[in-house]
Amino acid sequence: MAYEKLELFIDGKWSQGTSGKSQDVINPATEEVLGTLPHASTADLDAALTAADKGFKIWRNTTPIARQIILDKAADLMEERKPSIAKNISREMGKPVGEASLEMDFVIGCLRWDAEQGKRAYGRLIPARIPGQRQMMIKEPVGPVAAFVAWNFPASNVMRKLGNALGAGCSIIMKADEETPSSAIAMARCFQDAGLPDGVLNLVFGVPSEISSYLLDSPIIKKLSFTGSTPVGMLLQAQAAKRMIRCTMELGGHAPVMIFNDADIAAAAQMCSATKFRNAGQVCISPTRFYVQEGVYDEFAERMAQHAKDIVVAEGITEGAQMGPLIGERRLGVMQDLVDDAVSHGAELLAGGERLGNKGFFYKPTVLKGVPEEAKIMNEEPFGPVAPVASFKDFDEVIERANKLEYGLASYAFTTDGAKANAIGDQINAGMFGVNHFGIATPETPFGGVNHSGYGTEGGEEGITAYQRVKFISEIGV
């Protein structure tokens, strides 16, 4: 199975860049080197900035229908190439091929949605106070975009930004993650083969802090979009503020799940397990704090533990694999520290709790019961396959505990009481809320958080709007 040729993409040309620097891309399941990724020099970044400036002038003046034709053709090419792209995602990120294939389905759906939505940049006429005056509001693309994304969903994180930006008429410089570069490169080839004008999309790699500082210091960049950790997002926001660059920040989360006595516990445990251990727990909207009402607490914890023990953990390209490795060795120590800390605070280990094997970065699906609020895992985003379960007595208590952190990305509840579900929706401090399911991320719906989980949304009509600006025109005598 061929791995993607790793290159930079600047102004319609593929190259190894001019820095002479590079890094290896590692398979986290086998620790083998998949390829060598070139880093961009400042000269390469200057070329990308110049190209994005030129590309924006072309793309903004391309009609929305003409843009849609190109983007739809790129989506067709991604559909054709999906099997190879998905396998390479699995090899460099670790997730099972089936999950990587579903990720590509989302990518293709997202691009098609944004291509179509780009035709709906509606303005409006505003009734005037003066006879003969015409007042108009129009929307236009904000300008060249700098985008930076995380490794956990290497294709969909990229496409959330590409689709929104290109659909709105912006050009973009994308810095995809250096640990998982192949899908971004493969998608860029699809855009090029579909006829995207040179300079509209530029793809670079390198030391993240160096690239972000350089790009955000340029007067060419008018918009920043970032998916990653809260601390890094705060740093990038501060850098962007120096030039009044508009930002969309999709940052960390620590999603509470509230499971009430009236819920279908068997179904809830099955869904919670499948979602918690998806992508080895390396999901920003993953359920990470399980609050279970006292009447069903023991049953839920036991069911979660059994589901965790039944999960088939293996390299993602292995037939029947249900969970792969963590992204890197560094994450193994983080998981063990969280588990050991919880146990030291009185938690009971029901499943897992240790590394699996000595080759690759596998960690057993883990369930902890009776985890107190002061344990690290209840306060720090775990981003791994560890599920802490705690009990609660009543509605007011669980809402207070669910809302206690500065994070506010995703939240979930399991209940058959409609009034209770509505009350949680009103009181929960989060950008997204799911009741009796976890399917809160689709191309046509807004995706984003509040507080330390960031601001702005991706997806839906709000996603396109984030890459547009408003212009007011008032005319008399014309």
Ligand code: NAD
Second form
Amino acid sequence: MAYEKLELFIDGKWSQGTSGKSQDVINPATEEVLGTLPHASTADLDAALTAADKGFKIWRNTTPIARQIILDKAADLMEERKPSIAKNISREMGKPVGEASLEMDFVIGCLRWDAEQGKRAYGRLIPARIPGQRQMMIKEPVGPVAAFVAWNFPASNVMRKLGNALGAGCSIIMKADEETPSSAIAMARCFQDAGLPDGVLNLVFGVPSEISSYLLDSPIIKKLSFTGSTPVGMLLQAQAAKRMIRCTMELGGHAPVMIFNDADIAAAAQMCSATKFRNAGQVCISPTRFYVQEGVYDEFAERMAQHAKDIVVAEGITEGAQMGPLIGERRLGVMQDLVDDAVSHGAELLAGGERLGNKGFFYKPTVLKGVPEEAKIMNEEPFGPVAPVASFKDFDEVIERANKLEYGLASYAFTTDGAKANAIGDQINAGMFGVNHFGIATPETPFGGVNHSGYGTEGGEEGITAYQRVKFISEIGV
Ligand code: NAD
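Output the form predicted in complex with ligand NAD next; the form predicted alone has already been displayed.
Following is the full complex, with the preceding chain placed first.
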């Protein structure tokens, strides 16, 4: 199967752009070059801005029902093309094809949800103070959007933003990630084939900081949406402030998992392992710090280690692969540094702890026990297949430790005690909390963080709301 043809998409036209610059896209499992991705020039970005401005005028005046028909048709095409899109995600990003296929299911679900939800941009009538007066609140699309997303879910990070923006009636310039461009391109082809008007969706690639600086300096852009690390999110928010551009920030996380004596430990260890090593741990809501109550600590750590040793690590397109490589060579050094640092702080290495082979960027599923709070991995987002496990005595202690970081994206607990689960739900500093499972991301539910994990949720009705603005209209004598 051929890899996707890599192109820019501006004003309904596919091209190699005019910069003459490009970069190779690498398969992280084999280190082979999959394709060459063109970079946009500033002239290309100007064309994308003009197109987004024009596209917004068309799309905002298209009725939500007419928009839904096009978006649903695009979702149908994504369904049809899913096998090849998923395979290419696996080849360029490393995740097993099955995971990539599930990612596409999620993408299609998000698009259908947003297409439907766009019809519910309800305003309200507010009782007037003066006879004959009519007071109305209406919601309208905020305007052309600039969006930038990370590589770890190349299709769903993109669709979270496209679905919300297009469902709300906004146009968008998307800069998908340069290491994993194929699914964004394939999805743009689906939108075009479904009849999305030219200019409503534009897709560019290049040097990320140059593109964001250029786009955020334009008076055309009215919203910024970013998925990526906290430092880059802070930088972009500062740039957006200069033009009072509103932001949605989906940033890093460091999810605590609190496992209590009363939990079903075999089930908890099985779920924790499957979820920790999914996508090689490169997931913003990945369970990250495992706090285990003393009575079940040894059993949990041993079960986690055994699961980690059993995981089949291989190229994502290989039959039976459960975990693929990391996205790039740079991540291998980060993993080794975190593991070595934890061990030097007294942690015990129960599984993994080193690179696997010397071709491709594979790192063994790793479990560390007895990891002290001072170890780097308990404070910095690992974004990889390393699970640090530590013990705790009681409820108050574990809540304090779970809440100690500036991050506040996902959090989890395993307990059969409803009162305890509710108390954590009340006290945890996080945007999301899962009890006895990890399934906290669905198209219809709000997804997002607090504090250094960002703000402005995607998914659910809140996702669309973030791309709308409120207008108040007061009429007398009409
Ligand atoms: P990163 O911030 O370095 O890069 C993320 C994306 O932003 C990449 O595509 C990168 O090219 C781009 N980028 C970098 N600098 C930019 C700039 N100045 N302007 C515009 N774009 C820029 O992060 P990373 O380490 O590559 O990705 C992983 C991070 O993303 C983790 O922190 C992870 O938690 C976070 N993430 C968050 C969510 C969420 O929904 N909260 C989802 C996925 C990933």
